[in-house]
Each structure stands twice: as structure tokens, then as C-alpha cells.
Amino acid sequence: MEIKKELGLTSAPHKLRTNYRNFPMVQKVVFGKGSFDQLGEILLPVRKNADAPVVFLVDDVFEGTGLIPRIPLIFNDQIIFISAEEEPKTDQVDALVRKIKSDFSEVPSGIVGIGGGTLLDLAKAVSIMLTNKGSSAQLQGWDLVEKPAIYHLGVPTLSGTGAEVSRTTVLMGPERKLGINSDYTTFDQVVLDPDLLVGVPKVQWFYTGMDCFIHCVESLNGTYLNAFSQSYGEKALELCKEVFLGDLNEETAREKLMMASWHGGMSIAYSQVGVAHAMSYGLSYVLGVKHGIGNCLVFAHLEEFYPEGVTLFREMLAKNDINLPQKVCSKLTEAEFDTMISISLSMEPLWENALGKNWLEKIDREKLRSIYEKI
């Protein structure tokens, strides 16, 4: 009994216990120029046997480039090239799972995603669906995954989405765009090699980086904010300012943006995003607008919610000579507006983080319609 008292394990009536979420993090991470070439030695201990391959899901932009010979293929490992031109879809995940199951007699030793947020999300989703039944659309939501995923490793070649560190894999489903949010989604290993960002087009670099910036603004201004998310969010925001408002050389900018993405993803692990992300989900579902661009299109009109963040965002647009697309929603039908608004409003945790538990008293369909009409 004395030992219990010393450890604080007594059930004293004055002491109120609170249950906090016990979130997983990436188990292992390697960072540094050229670290991609350690992939072979990293994967070796997780290989089960010659009949259990490692499947590499690779952005098809790298097909025929010098990166492919550096992928450590042995036994019957397989590379599947995938276009990242569109948002990842649930039926795409299901098709990849069917292909892998038909191609091999055993469950793979692991799935490796090499690319931007699309490829990383696909890798996470496929690794989950190889051990869980049904369609990936059935697992869109929060904590619906029942069985652990197989080993999965992420190699980001773009920075900003935070997909390399987050516990969600965002998918376009038959009825909505929503993540598979679970403790089994997080990567087992991440390889952060800044050299893989060399050659990323300027516009793509900006839009993906702005996803990180907007993550931070929404997290730091949210009602879910706590010291854990604040510490990561503030560092990520600082790094974003250096990258997009400073005068860094390209090598330093790559390294700092890669770490901004990591910290930005961590900032929402124990928090949440907000208005821009909620509204961009609707925009992506109806118009197929890619996530980074969608966030920017919405965020530009959110002065009411994030005045300081929008001011900084406009400075970044000017500094980097970026012109946002105009009149994106000008030809939408009433039905399309209605669908877009409904999808946005379904993102309840995001709205609660942005506006509080009584968020429905502060936002309505008419308000969302007025914002979408400006885009």
C-alpha cells in the first residue's frame, strides 16, 4: 500500500483521472542527403522470405530516371508506377490490393511509398487493406481499422502535406473525401532525403508547402490547441516563413521545408486542422482540385477566421510570384454547390477545432456558399 501511495496509484477521491489519447508516432526516421541509399539495409530485417516481396509504389514521374536503379530490388520485389495527377481514391486502393494479392502467394513483407502526399497516402491505405476486410471506403472515418497494417515505409519526394508523419490517409471515396484515421495508419519508417526534392517545379513546391503553412495556422488558432501541438506548430510556421519569405539557397530551403512538413504534420497529431481544409475537401471532391491548390484557393478568402495568416499568405504569394487560379467555381451547378457544402460541413472535428463546440451556430450553408462563390 505504501508503494502504491508513492507511485500515486491510490484511488483518492479528490484526484480526477483524465484519459488522453495515446497516439502513435513514426517508429523510425532517418534524415540526411543521400539517405535514400540506406533503403536496402533498412528493409533487410523486415523481409520475411523470398516469396514475401517488398512492393514499391512509386510516382510515375520517376519512371526512367536515375532514381529507379537505386531502389533495392531483390527476390520478386515489384515496382508499381502510379500517377499522382489526381487525388488518391478508394477504388484505386482496392484495385492495388487485388493486384498484389493475385500477383503473390504470400502477403508482402512491406509496402514502400515513394512520392508526394498521394503516393504516401496510397502506401498507407494499401498496407492497411492487405490485413483488413472489405473496401477502403468502409474505413473512411475515425478509428474504424480493426487489424494492424503490414510494415509500411514512406519516402517523401515533396514536402508540405505532412503525410509522412500523420495517422491519416486521405482518400477520395464514392461519397466523400475523407481519411482513414487510425493508430495503424502511421508509417513504421520514414526516409527523409532532401536531395529527392531537387527539380520539383516551383508552383508545385509552393502549393505543397502552403499545405504545411495552412496546417500550422489552423492548428495554432484552433480550440484543440495544447502545448504539444503548439510546440510543433510554432516551429513549422517559423520554418515556412524562412522558406517562403526569406532568401535561402536552394539546398537549405529543401532541408528546412522537409522539416517544416514533419513538424506541421506533428502539430495536428494532437490537434486538428480547420476551415480551409474542411472547405477544400468539398472543392476536391466536386472539381478534382488537388489538395494543396484547394487549400490555397479557400484560404485566400478566410480573413474573417485567420486574419494574420491570410496576410502572411498574400505576402508569400507575392514573394514567390504565384498567381492563384480564378473563377474556379464560376460554372458550378446548384447541385454541385450543394454537394460541396455538404461534404465540407460533414468534417465536424475540423469545424469544432476552428469554431468551438457550438460551431453550427457560427457557420451555415449560406456562409459557405458565399465563400465558394469567391473562388
Second form
Protein chains: 2
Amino acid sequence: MEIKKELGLTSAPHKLRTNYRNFPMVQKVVFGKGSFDQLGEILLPVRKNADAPVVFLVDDVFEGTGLIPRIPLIFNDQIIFISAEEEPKTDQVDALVRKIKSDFSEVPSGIVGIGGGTLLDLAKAVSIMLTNKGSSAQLQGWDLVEKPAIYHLGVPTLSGTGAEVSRTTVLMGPERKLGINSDYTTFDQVVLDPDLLVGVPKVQWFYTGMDCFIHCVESLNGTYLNAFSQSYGEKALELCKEVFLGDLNEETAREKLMMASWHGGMSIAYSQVGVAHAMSYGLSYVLGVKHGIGNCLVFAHLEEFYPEGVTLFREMLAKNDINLPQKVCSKLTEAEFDTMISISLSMEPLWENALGKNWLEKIDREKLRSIYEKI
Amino acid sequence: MEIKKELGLTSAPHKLRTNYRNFPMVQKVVFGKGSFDQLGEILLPVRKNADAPVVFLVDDVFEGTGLIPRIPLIFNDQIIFISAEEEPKTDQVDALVRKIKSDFSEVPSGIVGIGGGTLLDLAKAVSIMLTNKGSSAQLQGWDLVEKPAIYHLGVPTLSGTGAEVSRTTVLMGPERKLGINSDYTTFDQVVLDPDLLVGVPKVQWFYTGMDCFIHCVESLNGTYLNAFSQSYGEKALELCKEVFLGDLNEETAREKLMMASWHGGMSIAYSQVGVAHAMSYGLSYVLGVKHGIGNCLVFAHLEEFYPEGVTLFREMLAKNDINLPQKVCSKLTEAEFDTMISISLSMEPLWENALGKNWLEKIDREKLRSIYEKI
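Given the form predicted on its own, corresponding form predicted together with a further copy of the same chain:
Every chain and every other molecule in the complex is listed next, the one we just looked at coming first.
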């Protein structure tokens, strides 16, 4: 149904031709403890010449750590440290592209993103904007990218967002938060080294993992799902349960969460999120709450929509000693509640996925208000 | 350990650098009932000019059926019908390449394989040999292909082999049955249309599905496994259980078996098969038994190695009313038994994966003889 919408088609799916999304996959992937050290070998055939550098965009939490000397710098390669404190922005992408263009006489051989969803999304966007004109804000949307990106490689150091495998890069633009969703966005190469998750703070580990878990609950309970995405979503959900409710040793937990994120990201191909994402967008807009925690704050109060998922989520909170912030919405004004509710209700495909075509009969402003008040 | 072997390395894995396989994935995939009709649209940007055709290699069971008019022929495109009665051969690949080169003035724009594992493997091999010199037999082995293949697209019409997603094409050569295993082997595009499984004979549906099931049991119980392949293998196994032991409607069963094969194929990346494959190679060599049924014949008697898997397999046989051929080895001569056992024991990595480094202490010729005699 989502795809029908995009094509502006209204007839029944089985009568349509050319109506399924042709999904690009990451071209190459390596998985293994310590595989980060293969980066040099992997990049060698990518290098065009000594003047065309590889630019590494690295989460600044790694500045001064033992990871940095392991980055295989040669020629005029450059490391740019970037804070992931705030979500990635179109301005930031454009500034990075200007800097790279002014620093080097040639287009880089490749962009490598090392970090969580923010760094991975920045690497994708920068690699696109090095070959396409204008501002990245102009390419936010569906299939607006004209030219292939330069080679880009992702190295996740946090797991749960699925950014390492998805065909989008979600950016905060001047007008809206929206993905540059295109076949050229997907990484050419991903390096999955579970050892890079060593040292992730417990709270961040949890909220990023819940990004995957909540996504899966929403998509598996949605009406847009097909068997392709279902199989990936089910596996990701299963792995999340093992990680957050099982008694795995830390090494196994890292490996499994990394794979949960990977499969969860793949499940996006033919699925859509639901009530938690619709409501957390409102929360983020008004309160600036970050994506991972915003989803959790909302999801905890969605037992009516996702009874099994919310039960599991509460068990995960308890088992992992996570205390969700309380009374987050207690001081909001009427106007702020109104904005939050309007933003949430504007996410039509998410509501339709969650509640069906007649979703407007099943939800109203009062209902959303009552849920937001609990948060 | 497998990878260590390939590199000739002997130190412990955690001390190694650059030791994990960098695995190529299918570049694009579309999934959905009726997605076959998107083939024309998908091939359009692939076409180089009116003289560079798309060549369709099609299982000859489809000759004269309704599928053929749906193949999007334009310009000088060609359909070549091929029997899948016998396993694909290097001679056959070389003959197809000669024919295509003599029929057309230009290198084709692409090769499309439509069929089961045999047709998919032929399409992969032909696309490689159109750009590489010599006979396909010379490229059997690991990473011997020098030049990228031409564009190749796979459309599975049987599910279970994983050929649609793997980086190999297994061919019977003049000296040995072996894969052309290379980064260039993997398909550029796969079209997964579950409706193409409509009408697969029940016995073929079962044996091809068991190719996936047995592969998963062997790899999940092997010593070579890592978390990447484990997650894919577990999901494939789960889907096989649903398909062959559940009470799904036919449409759902087709979708789930198609995804089981896909995930099973992906799980090959970092895993290895085991006792069933080692012994079925011997069986195939001496008796010419086909791969799918050969694995089943052996696997039924491997309860000692795979107790849970064999129990499930027997339930699947019963539930699906499949009667395995009996007394297959009853008339073999001593010399034939000897050959069969020797071929099987020569599959060292398979035995090591199944039984560990000291596998030679756990198995001997008498043991294999006693198992073969039961078949």
C-alpha cells in the first residue's frame, strides 16, 4: 500500500505491475571480531590515486582512543571528528562537503563513516553530495538523487539503528526531518566488527538496541508487511530478546545485537513503523528528545496497540536496570500539546500501517493527549 | 578455521588481521507476488544498445507455458531453453558461451537465469565466461576469476538451493564437481516472485527444500559458524519448519520457502556443511544421484551426528507423504563402496566442521560403510 501511494496507484495490488520496491543491498560485508583491521586492505583497490584521499568521518568519542591509530591513513587521507550529540543536519552535511572540496584538489576516493547512526548517516549524505549539486536539503525525499555517490563504507560502533544497511540517511533539514532515500544512499561496503561495541555506555546500548526492537514490533504488527520483511523482522526481534532478556556473555551479546540491527535494517525494505514512531516524532519536535529515547518514552504507554511488545519491553527495562525519565510532558502548555499531536497525526502512512485504512476512526486528538500526558 | 586454511595461516584467529571473508551480496532484490512482470523495467537501464541483447536462459519445463510470453523480449533478445535434468557442466557453459558469441556481434547487455539451482548456476557461469578467457573448468576454485562478469539477473522458480544469493556456481567439470567461487559470481539482481513456485511437483518441492534444511542443520551444528551465519541459518531453519511441519496455506508456504532459501544461502558466507554433504558427494559420484535427494538419503541415517535434525527430518517426511527410495546401496560392489568412502573422506573441511579438528579419531571407513549400507 505504501508503494501504491508512492506511485499514485489505486487499484488492487495483485492487479498492478511493477509495483514492488527494487531494494538495493550493501554490496559487500565483512563480519568478525577485529575485522576493523581489514579496512586498509579493503580500501586499497578503492583508491584512485595519491591525490584522491579517503576521508574518515569519526565519532569524536573515539578521539585519543586506541581506535584512531588503527585507521589505515595513507597519502593525504583525512580524519574528521564529529560529535554525535545532536542528530545530523543538512547544514552540517553541506559544510562538510565544502570543507572536503576546499581541502583537496580531487574528489575523494571514498568516505568512511565510523560511529553510530549519526556518523553513518553523515557519511552516506556526504558521499552523495560530493557528486550531486545544490544543498542536501534539496535531496531530502524519495529518489531525488541524480548521480551515484562516491564510494562509501560504514563501520557501526553502536547497534540498533539499522543505518548500516538501510537505503536512507535521515537528516534534520531547515524545514523538516526527512531521509535522502535513494538507491545511491546504501553503503558500498560495511565492516561489522562486534569488538567496536566494547565500552558503549549501558544506557546508550539499551536505547539504541530498543530502536531496533521497537521498529520490529511496529513493522511486524503493521498492515504493510510482506514475507521478505517479516522474516528479517522476526529474526531481529528474536535476537533482541536474546540480548536484552537472555543471559548471554558480553561478547555474544555484542555479536547478536550487531546482527539484530543488520536484520532489523533489512526488514525496512517492505515495511513501515507505527504508533511509537508517529508519536515520538511529535515528542522530538516539541522537546528535542533524541530518537532512541523518544521511542522508548512513548512505547512504554502503548500496551493498547502492542500488548505483547510492551510487556516484553517492560521486562527488558527491569532486566537491564533502566529507569525511563518520568513526567517528561508534565510542564507542557496547551499549545505545545496541540503541536505535538498535530505533528504525530500528520504521519499518515505510519498510522495507516499500524491501524489500517480506517485509522482515523480508531484514534483522535484526545486519545493522543491522554497518552502524551502519561509520559 | 576455514578461512585460516585458505590463507595458509596457522596462528590463533584473534591474533590474525585481515582474516574474515569480505562477502559480496546481491546488489538489488525485489520481492513480491507477480514481481516477475517488473523484469522489463528492471532491464531497461541495463541495455547498452539495440545490438547488445539480453539472453534469457530458461528451464525447459516452462517451454510453451504462460511464463514465456511474459519475458520482456525486445531488440534481438534471445531465449535459450535448457533442461535441468542433469546438473550443470563446464562443457555446457562453454558451449553456451560459444553460441552466444557466434549469434551476436556485441557482448550481451545481460544474462537472465530463470529456473532452479541449475539454471541459476548456468546464468552465473555464462555471465562470467563472456568476459573471461579459456574454459569455465579453468576457473573452478576459489577467486580465480579475473574480470567482472556481465550483468546477470536470477529468477528462482524453485526454492532451497540458495543459488540465488550465493557467491558460487557449482559445475561438473571434466575432473571434478566444484564451484566457481568469486566476488563476480554473485547476481547483480534477483527477482523473488513466490508465484513462480506455483506448480512445482510435490517431490521436487520437498527435496529442494530439504537442500536448505539439511544445509542449515549441518552449518548450525558445525564448528566453523559465526554469529552472522548463525542468525541467517537459524531463520532459514525456522522457516523450513513452518513450511514442512506447519499448516500454512500454499501461498504463504511458497513465500516462506523462498525466504528460507534466501537466508539459507546467505548463511553460507561464514559456515560450512558437514557429514550429510560429505557422504552424499560419495553417493553422487558412484551412483549419479542428484544433490537434493542424495542429501536426504544420507541424512535419514545420521541421527548419531544430528539427533534433533534427523528427528525433524523424519517428521517432515511423514507429514509431506514422502517415501525415500530404499536399498539404494544394496547392489554395490566392494570396489564401489571403497570409492564412495574414499570420496567422502576426502572432504576434509566438511568433516572438520562437523566433528572438530580431531575428526579422524571420530570416524573411520567401517563407520561410513555401515551408514552407506543402510541407505
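Numbering follows the first chain given and starts at 1. Computed from a predicted structure; not experimentally measured. Superpose the two forms; the largest set of C-alphas matching within 1.5 Å is the rigid core.
After superposition on the rigid core, the Cα of residue 259 moves by less than 2 Å between these two forms. After superposition on the rigid core, displacement of the C-alpha of residue 49 between these two forms stays below 2 Å. Residue 116 is not among the residues whose C-alpha shifts by 2 Å or more between these two forms once the rigid core is aligned; its shift stays under 2 Å.
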